[in-house]
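Below you'll find only one chain, the form predicted alone, shown as structure tokens.
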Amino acid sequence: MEIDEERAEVFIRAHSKGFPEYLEVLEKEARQQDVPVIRKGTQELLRFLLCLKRPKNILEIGTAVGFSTLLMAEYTGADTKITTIENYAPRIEKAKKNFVAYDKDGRINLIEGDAGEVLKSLDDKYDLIFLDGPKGQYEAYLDDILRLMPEGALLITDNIFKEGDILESRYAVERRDRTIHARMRDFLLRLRDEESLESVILSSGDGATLSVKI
């Protein structure tokens, strides 16, 4: 029986403990403003994972707003340090705004610009990486994004499915949407063929990949 995503979603939320009220609120307004902000059981798997893992340094590739760096911060220890980068202005500054209101132990780091720049600029090591940015450049980043992974260091990939696209033949999706098809359907064979990698897909959300450095 194929599952309904929206009926999943609340199902989901009737059996999650809830999130702090702000993080509820930046997702409601993000969701009205057509923000991409990451899904339900995006968020129920991110905070499990950041509660067993206990990371130390997190690197987050694509802020948006900034809700999901929150999220991170909530569920963190007092000495995290979480690295975000994003390029896109007006989400840039409302991102600051909400780091300003909610971040009150300073411990977000937001870096403006291109990320496949800026991860080359980078030579500090993170535990745990999310990457959430532009989807046609997964693969792209990866090169550095395994080079900042020390062993046992944690990488979760958001929206792999690209809202069931990747699940199709590129000949089944929209011309203008076949580049990111074939990039992202590269970006998983390299996940799967990456000797310094154990990785797995899920179905959660609109599909994420977990991957660890060994």
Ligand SMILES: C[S@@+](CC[C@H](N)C(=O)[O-])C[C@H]1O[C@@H](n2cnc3c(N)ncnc32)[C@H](O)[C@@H]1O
Given for the second form:
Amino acid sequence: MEIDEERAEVFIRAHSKGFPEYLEVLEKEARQQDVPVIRKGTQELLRFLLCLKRPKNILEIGTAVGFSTLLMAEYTGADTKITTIENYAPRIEKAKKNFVAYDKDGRINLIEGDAGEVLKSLDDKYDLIFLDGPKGQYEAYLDDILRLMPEGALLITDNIFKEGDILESRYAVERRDRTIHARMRDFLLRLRDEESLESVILSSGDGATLSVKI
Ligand SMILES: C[S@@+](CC[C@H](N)C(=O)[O-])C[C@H]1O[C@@H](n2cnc3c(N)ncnc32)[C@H](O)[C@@H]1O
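Return the form predicted together with this ligand of this protein as a structure block, the form predicted alone having already been given.
Full assembly next; the chain just shown is listed first.
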């Protein structure tokens, strides 16, 4: 039986505990302004994984206006630090405002710049990395991401199906989307073949991967 994605989303919402009011408001505002933020299914997944893993040092690639960053702050303790990277000035400005308003204990560190460059300059270890930046660069980022992950660290990647495009043959997608199609497939193959990772693809939402460093 085919699962209708929109119905699944509505169903998940109906059976969700819900999120604090300020996060619901931020999500709504972001959607109204066409800012891409994680879908409900990914929000639920992230919350669950945060409660399970209890990470102390999180790295996020792709802040947008800080919605997922604040969600991660909401479901981690006061001793968890979150570093997040964004390069698009209007979103950085909005994210900063949101962090001033809602990151009360100052646990979020926003790094402004190109994620590829920033990743190369980092040398901390992160026990959870949330990769939600430019979809065509995931494979290019992987070596640095692996360097930043200690054993047991978790990598979560969002939107790996790219609205279903990745499931189609290269010839079935628009010509302008073929590079990203090839790169995302390369990324998924690398996750599969990477000996230091155990990975799983989840088909919920727009697709996600979970990888643990072994
Ligand atoms: C899907 S959005 C992130 C959504 C956010 N994680 C959330 O759910 O609230 C991806 C973000 O990555 C940013 N981005 C794209 N290319 C980038 C790059 N090279 N370096 C840093 N950020 C980048 C985009 O500007 C965009 O805001």
